[in-house]
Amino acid sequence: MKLSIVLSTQPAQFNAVAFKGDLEANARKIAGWGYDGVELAIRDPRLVDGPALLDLLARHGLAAPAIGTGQAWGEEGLSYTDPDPAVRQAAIQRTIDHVPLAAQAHALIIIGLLRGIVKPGVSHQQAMTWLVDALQRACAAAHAGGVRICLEPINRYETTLINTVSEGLDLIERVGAANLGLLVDTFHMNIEEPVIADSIRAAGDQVHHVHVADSNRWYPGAGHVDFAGVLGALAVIGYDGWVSGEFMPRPDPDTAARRAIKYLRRIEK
């Protein structure tokens, strides 16, 4: 199992990112605890020196399997489903801007809340039409760079656009892009899926990336998610991608990261 943890390259308000701040110091610690890579949370790739960042990670033996885009939503309000066409276009362009670094790092691009919400005055059908169009355009640009895009089903309390694996699979079919897959997140699945392992098996080879956090969004092992069942289901579908920690920095970032990898390594045996 290839394990990574989310590392933010820029200041961010999002709480479920354990590591922010000094990149060099954080990379050193993460590598020292035995992680294989870091999932990069990047608000705007134009503000990041990509080659220098990847060089820093390489010095610590860390890969960068995925790039998260959620800060563009959280910090700037960009989304694929905003009523303002300029905002929608900016969200699509921001996704496209990630392609060069993603290609260089052999990383996936994650679409979480950058997909947006159904805003007042907008029908669910209209929002879905905008979402499909945005993903088709983003996937086309990513395909040209040899990059895959992952859509993350997110729980109903954060958005009403694609909450479950089943809805995600339907969306993939509607978009019709070969480089679009799913990111499954155990925190959101604990809310939306009747049996997490069953939903993973149903998704099969459409699972392209995995986020782990426990039922309380703390590190794995701090709640009641059946992670042995999760890892077992991933083995059944032949998943050979990355399992990435995206959880609250509780009781503190270092403790959470150390406990997460210790717990996951123990139950995978």
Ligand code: LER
Given for the second form:
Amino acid sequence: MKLSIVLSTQPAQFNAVAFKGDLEANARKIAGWGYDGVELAIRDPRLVDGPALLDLLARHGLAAPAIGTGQAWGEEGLSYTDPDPAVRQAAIQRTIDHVPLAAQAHALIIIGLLRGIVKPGVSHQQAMTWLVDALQRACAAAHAGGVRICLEPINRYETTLINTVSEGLDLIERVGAANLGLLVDTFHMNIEEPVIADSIRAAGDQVHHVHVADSNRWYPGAGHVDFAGVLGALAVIGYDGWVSGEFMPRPDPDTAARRAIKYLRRIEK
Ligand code: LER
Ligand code: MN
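Cool, the form predicted alone is there; where's the form predicted in complex with the ligand?
Every component of the complex follows; first up is the chain already shown.
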């Protein structure tokens, strides 16, 4: 199992990111604990020196399998489903801006909360139409760079647009882009899926990336998610992608990261 953990390239409000701040120090620690890579959380790729960042990670033997985009929603309010067309366009453009670094890093681009929420005065149907259109345009741009995009079902308390794996699979079909897949996150699945392992098996080869956090969004092993069942289902579908830790920095970032990898390495056997 290739294990990564979320690393933000800048300060961020999102609470399930354990590592932000000094990149060099964080990369050294993360590599030292045995992680194979980092999932980069990047608000605006135009503000990041991509080659220098990848060079820094390479010096620590770390891959960058995915780029998270949610900070553009959390910090700037960009989304695919905002009633203002300029905001929707900016969200699509922001996704396209991630493509060069994603191509260089061989990373997936994650669409989590950048899809947005159903804003007051907008129907769910209208928001879905905007979402499909945005994903089609983003996927076309990513395809030109050989990059895949993955859409993350997110629990009902954060958005009402695509909460479940089944809704995610329907959306992928509607978008019709070969480079669009799913990111499954065990925290969201614990809230929305009847049986997490069954949903992973149902998604099959559409699972392109995995986020792990326990039921309480602490590190795996701190709650009641059946991670042996999750890893078993990933093995059944022949998943050979990355498993990425996205959990709260509790009791502190270093302890959470160390306990997560220790636990996951123990149960993968
Ligand atoms: C992001 O990966 C996530 O899981 C969401 O809760 C917030 O974007
Ligand atoms: Mn997630």
